[in-house]
Structures are given as structure tokens and as C-alpha cells.
Amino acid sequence: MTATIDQNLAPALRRRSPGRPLRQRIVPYLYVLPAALFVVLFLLYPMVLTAWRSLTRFDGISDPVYIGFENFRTLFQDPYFLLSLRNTVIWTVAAVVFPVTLGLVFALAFSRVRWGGFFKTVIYLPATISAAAAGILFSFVFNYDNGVLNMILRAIGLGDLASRWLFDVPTNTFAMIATYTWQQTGLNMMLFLVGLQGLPPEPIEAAKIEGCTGWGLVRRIILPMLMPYVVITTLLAIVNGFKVFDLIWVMTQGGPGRASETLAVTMYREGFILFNQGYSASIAVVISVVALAFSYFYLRSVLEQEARQ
């Protein structure tokens, strides 16, 4: 009888709770709210806003005027754009020639050696600081007349090697892009450490065993298998150098004139300094485009990665 009540009472029970599922399928919801509110006010909103003002006339305080696509009609036809896209160029070679390169070299060299921890950590060290703190740093290590370069080459009698490495082109360049791979080589090596530490070891032993060692031994086996890592931090270096702002703005502030300028540099200027914010626009449009492209062949080849571990 008793199980005779319960499943009359059941129903009725099901009537007086109808709100119950739906506040079980909306909890979820909630949670994730705040999160996709902070994208959408602080990712989405900015880029769609950038994309609108690109294509008009801005000085940051009059109304936009619409022009259609004639800022970037204009954008390849201003030498100091070309000039800036040249040297963001430069500065993207570079970033994966000597960054990646020193981080693959000294990931192989300490993985595996007496003393590697503390080599390892002098090297990554660098990367703790910001790029505008390296930039101030290397702004007295550069310095003319009293530069810790220039006074040691006057002291070792090579006084005539001492340069203006901050105010010539191109070596101000030059001088930028070793901050830049100091900086960043630590944060390289890590990540082939990374990939060192998850290769199998049997194809290692077994090449060590066929008498494959030294050099013979990194190019014919592990190179190979830490190519997916290969691919992942020459991609990151690829979009952290053609967004590189901070350490060149610290350092030249593109200059001298305007000869060391990089699309992000001159993105900058545009807007905040010479208030042609429609202008600026187009150019962060260009860098986001460039970006996002290679932003999802890193994404896809992460995912790659996942799907085979």
C-alpha cells in the first residue's frame, strides 16, 4: 500500500518543482559567464571597434568619417609604413634564427650534464624580467660615452670598435635584437627541455647500442622526434617577434627619425602620438591578421601534438 501512495504522490511532486531541470541546465551557464563576458567586453568589442575605425577618418576626438578602405590603400604607399613592415621582417627572422637556435642548442648541451640545473637557470633567468626592463638595462650596456660595451672595448685598446650602437642604422637594430634573444632564450630552452624530457628513451638507447652518438645522434633521432616542439616554439617566436613593441620602444623609440620602426611602433605613433587613430587602426588590423594566421597553425599543431600523446 505504501508503494501504492508513493506513486501517486510523485506526479503531484513533479507539478509543484517544474523550475528544477531548467535551473540544473542553466547553473552551468553561470559559471561560465564571467569569463565570456571578460572576452567578449575585453577581445571581441575591441577588435570589431578596431576593424570600424579602420576604415574611417579618426583624430580621437571628432566624430569618424567613413572612407571605406582607403587607409589601407595608403598604408602601401607610405614609405614609413614600408619601412616599418621591412624591419618587423628583420625583427621575425630574427627571432626565430637566434632565440630558437640558442634555446635548441643550450637544451641539448645542458639536459643531460654535471652543473646543467644551474646553467639552465642563469640562462632562463632573463625571461623572468619584462622586455621594457631588459630594453633600460641594455640602454646603459649601448650607451656612447659611458657604456659598459664602449668602456670595455676602450679598455682592451679597442677604442676604435666603440660605436653609437643605439643612434647608427643599422646596428641600432642589431643592438635591439641581441637584447631581444637574451631575453628570450631562456623561455626557448624550456620548452625543448619540455619535449627533451617526453621523448621515449628506447630509440635513444637502441641508436647508442648501432654506435649513434655525438652529433650523428641529435640529427638522426631526437631532432626528428622533438620536431613537433620544434614547430610549436618557432611559431611562438614567430607572433611574439612581429608584435614586439615594448624593449624597441624603451630603447630608440624607432628612431633615429624613424629608421628602427616596427609595425607596432608605428602602429603606436599613428594613433597616440600623431592622433591618426584610423590609421593606426588599418596597421593593427594588418598585425592582427598576420598574427591570427600564424596564432592558428601554433594552435593546430599543439592540438596535433595532444592527439598523438
Second form
Amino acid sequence: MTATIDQNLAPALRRRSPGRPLRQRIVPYLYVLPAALFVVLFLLYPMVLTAWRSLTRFDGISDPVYIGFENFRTLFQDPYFLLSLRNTVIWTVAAVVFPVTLGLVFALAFSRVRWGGFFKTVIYLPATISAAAAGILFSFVFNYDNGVLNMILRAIGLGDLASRWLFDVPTNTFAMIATYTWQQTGLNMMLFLVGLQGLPPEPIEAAKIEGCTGWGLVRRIILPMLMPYVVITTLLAIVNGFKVFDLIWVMTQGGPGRASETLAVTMYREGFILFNQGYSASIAVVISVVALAFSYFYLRSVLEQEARQ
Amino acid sequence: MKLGKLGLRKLGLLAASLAALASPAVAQTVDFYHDKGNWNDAYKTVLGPAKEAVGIDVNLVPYADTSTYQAAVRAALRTPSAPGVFAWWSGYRMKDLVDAKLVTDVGEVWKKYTDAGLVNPSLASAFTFDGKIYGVPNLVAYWVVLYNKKTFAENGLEPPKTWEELEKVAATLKEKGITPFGQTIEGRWPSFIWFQELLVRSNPEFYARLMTGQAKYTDPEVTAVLKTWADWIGKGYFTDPSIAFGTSGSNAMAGQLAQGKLGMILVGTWYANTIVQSGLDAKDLGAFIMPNEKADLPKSVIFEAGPLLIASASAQKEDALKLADYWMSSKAQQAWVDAQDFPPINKDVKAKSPLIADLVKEINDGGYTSINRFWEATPPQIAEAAVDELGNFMLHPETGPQVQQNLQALADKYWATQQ
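Could you drop in the structure for the form predicted in complex with its partner chain? We only have the form predicted alone so far.
The next block holds the full complex; its first chain is the one shown before.
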């Protein structure tokens, strides 16, 4: 269909274009130019520069030295990179399993109940603060000596369970994932609520008349209809989980040692603490390639859904 | 074009304004970058009068995060918009800036004060490379043991003069239910504190060789230090290593010392203010230099010297040099010491507190050798990774041998690139 329209329009456009004054033909491009310049300057140029830097040895001060793919070779033999990669996979899986599932559960639970608005606000509220602020807040909660969590445990006679939540491995990663879940769930819940509001009521009513209620209704009717939103939210969660940095930096700085580093933290540490900026760029390239791959699937899902609507 | 009466007047006014702009009476602005957010007011107090004294208006640019600060300064250093003056770290941490010719020789500024006998020339050692001095002192701190005098008095204790006395003090405090020493890995870097001190107290000459790659982390001297450290951790002489030290806003360690729950903190003298702010009366805060493990070792004290540097490429370089001169003056240094309670570097300047005054007197009169802090004495590529390894050791003291191997692997990797 699209091809047919294009074929019909093309000769007309071709006929008209040469006749149009030059100024008229340029004007649309001028409107686009500022935005395009911004994209080139602040997105494409840094991307190309980072890709180039990943092929160099560069300390941020001296001139970069071209070393080919040496950084990438070192990367895949570096035990800290591999540890970081493992942590990133844990984070990515957790970022989907907990915030997305809980977001869906809360959306389903609060979509049509009394006081739903209140609960939705409470769940969404943490999403309005930055990850760094959430990290600082929960650092106080998880503090060993005077953190709220250990104080509660000691007060109710469970002092033995009091732990160095942010200093023991792998407990600290789970503590940070809990913080991340607290912060992200509200956002996912909102996405699912939008999806639920857009569902056609007829199939749901019909199913109810047929006696399908409760979990059966959710599993057989609502979830299948909500699936495009599940896919989008999941892909978005994967991309966000893969890039997580600020929360970890604030809560553990990737420590103790380098035990809780993710790829983004390793990249920052190599680039801005050890000033191995070429090596850091190679980690950035790996993160970008993976994030771009998932972003591609995400965009494709979104566009397909828009086309269906 | 004809100029009317009004036009001529306007032109005259314009010329006068331009002349005023070019006049030396108008203060020149020097950007002053630093990452010590809580020092900003003190800098304001000290540098505000520079406008009247030397005609320089200082524009303070504080950064909250050290990593961001380092990255921003390093990126700017090659450009004319580089800061006139910026706070940095000494030793190996400024070496790459010196090697890349990004900082200015300030030898002339020093000469004025050393020739007048006001400043000890040996203070410049931490900022000297190939005989040239590249920084003026931002801070000088001694690394000593700060203790609660009341806690000591209540338990019949005196500041120890020997290693045996130190161990006895620790054992007594532990017996009384008071944690003898503070230690932490919060913020990563503090994990080098006890490592450097135990090494300096047992073998300062070995410490110096280790810092420059002439000795190994797998050598028996390091094994012995880790053994003592692990032994003390096992005896419960240290706080839990997760205790807050101030890097995340909370200062539980200082608070515990003030409350008498903790006996001693091995730390830079700059931490004294934090303890006082945590509730301990300044007169109840004492300090002593940790005794050597062996009585025949020379007296030494670990020191930290942070410089102010001037960017070579900065358009403000000449005015920055004038500002550095002002900063070294007795007037500015007295204001700085009064604001921060740092050890004075200028002989005309009086220490603010008796604690610092007594300490400086003891160091000057007692023939102490100053030893540069681990953080600056060894290359950052080693130091930054070493603190993570030492942090692991503090959490799991049984991993000593593995930690030593990891540390040596780091050192080998770095020194191999320097040959």
C-alpha cells in the first residue's frame, strides 16, 4: 500500500520540485537544522570520539596513541571486567524480575479499587526522586551501626540478623537491587496502568459473563491483551538495568574491593579515577552496543504497536 | 558623519569607561577551583581581602565530587580557560601534570618566603620535581593518633611512648568495653591508613622502597605488618570497617570518640575539627604520634601536603602567581590557620589550637623525619587499586597472602610500564 502511494506521489513531486523556488525548498531543512546540529554535536560526535578513543591508549592529558583493538583484547581477559559483566547480568535480570513484576502486580491490584489513587501515588512517589538521592537515603537505612534496618532487627530481638548490608558480598548487590526496585516499580506500574486503561472493555466483560474471574481473568484475558506493554516495559527495564551507575556509585562505589561493580561503574572508574580513558572508552563501546541492540527491539515493538493502533 | 555635542560626550564617556577597564586599579579575576566543599567559606575569608591587597578578585569554584573535579580540571588544563589556581594532590598525583608541562614553576614565590626565613624550604619537597617547585601548600597535615583525654583519664591511661605501652593501652580499653582504634573502608581510600602506619612504625626505610617499586608487597616486611594488623583485628581492637567516617555525610567514628565508646583514631590532623563538631570539647581532645615498633628506629611522622597549582595554559597565570604570593603571606596564612586549625607553615603564624601548637612544637623540636603519605607517595595506579585490596583484607583478615599477591601484581603491572 505504502509503495503504491509513493509511486503515485513520486511523479507529482518530481514534477513540482524543480519549479519550486530554492528558498522554499531550503526552508524545511532550516527548521530541522538546529535540532540536527544538536544531535550531531552532543550525540554523534561524542559517540564517534568514544569509538575512536577505544582504539587508543589515552590518559586524558597526553596525546592518544593508536593501539588498534588492544583495549578490547585486554578487556575480555580482565577478571574485573568479567566480574563486572557478571554483576551487570545479575542487575539486568533483577531489574526485569522485580520492578517489572511488582509494577504489573500493583497496576493490576490498584487499577480498580477504592483508595487506588492513594496507593498508586505512594508507589509512584519514589520514581520522582533521583537514583542518587534514593541511594543516599538507603545508605542510611542499611548502615551497620545506626541504620534503620539493623536498629529494627536489634529492637525486635533479631540482632543476629543485623548485617553489614552494603559491605558483605553478595548481600550488598541485593540491598542495592532492593533500593532500585523501590525506586523503579512506580514507573513500571504507571506504564502498565496506561496499558490497562487502553484495553477494550468488551472481551473482559464477556469473559466475566462466562464466569472467568480473578487470576483466570488476568492470565487468560488481561495479560495477553497487555502483552505489548509487558514487552516494552521489559525491554526498557533491560536497557536501564544494563546502564545502572549512580545508585551503585553512591551506595558502595562498586566495593568492597571491586565486588559490586557493574560495567558502567567499571567504565567510570577506569576513565575518571585511573584515567585509562582509552580502556574506559572500550567498555563504553561494549555497553553501547548491548544497549543499542535492546533499544532496537524496544523501538521496533513501540513502532509496531503504533502501527497497529 | 558629524558628531554633535551629545555624540562627543558619549564618545568621551565610552573612552573613559574603556580606560577604567584597562586601569590596574580594577581587580583582575582569578578562578580558584577546588573539591573541598566544606572549606569554601574558609577560602572566602582568606582570599576575600586579596582584592584590596593585590587587586585580585578570586572566583571560587567548588566541586562536590573529587572524581568529577579531577576529570574537569584535567580536561581544562590544556586550554586557556584552565583555572588560574586549583587545589591538587602532591607527589605522584601531580607528577603527570608536571611531566606534561601543564603546571607552572612557582619557585620564585617560595624563594621570597624561604629567603626571609619564614617558611621551611623542606616543605616544598612534596611539590618538587627535577629541582623545580610546582605548588604552594594548600594544607599540611600530620597523621597522628587523636584520642579522648577523658576516656584515657577515666581508665588511668597516658598517651603511649613505646610500642609496648600502645599495646597495653589498647588491651586496657578493650577490657573496659571501649573499642581501642577506629578504622574504616567507607569511601575506599581510608583503608591505606593503618597499612602505611604499621609499615612506617616497623620499617620506614622499607616503606620508602615499597612506594617507589624497589621492594615487593610479597616481602616478609609486609607479611609481618598484615600479621600484626590481623592479630589486632582478631583481638577486637578495631571498629567494624563499615563505620561511617564522613565520606557519606555521617561521622559515626568521630561521634563514638566523642561519646567515649572509641578510644583513638589514627588520622590526619584535619579530622580534629570533625571530632569537636561531633560533640567533644576541644580541651578533651588529645594527639600523639604513634610510637615506633622498635625503639632504635628514627623518630618519624607521616605528613600530607596538598598543593595549590597554577595552570601553565591559563590566561590568568600572571595574576594567579600574584595570588599564590598573597596566599603564602603571613596575613593570609594566619587567616587560613585560624579558619581551619591546620599546622602553620609560616613561622610568623600562630597555631589556632593548643593541640596543633603542641604537636608542631614536638615535631620541630623532637627531630622527627617527615614521611609522605601512601596516597601521594606511590603512583595512583597502584594506590587506587591497593585501597580496594586493603579494604578486602580489613573485612577478611585471613586473606593476607592473597592480598599481598594481588598488590604485587598491581605494582608489577605499573612498574613494567615505567621501564
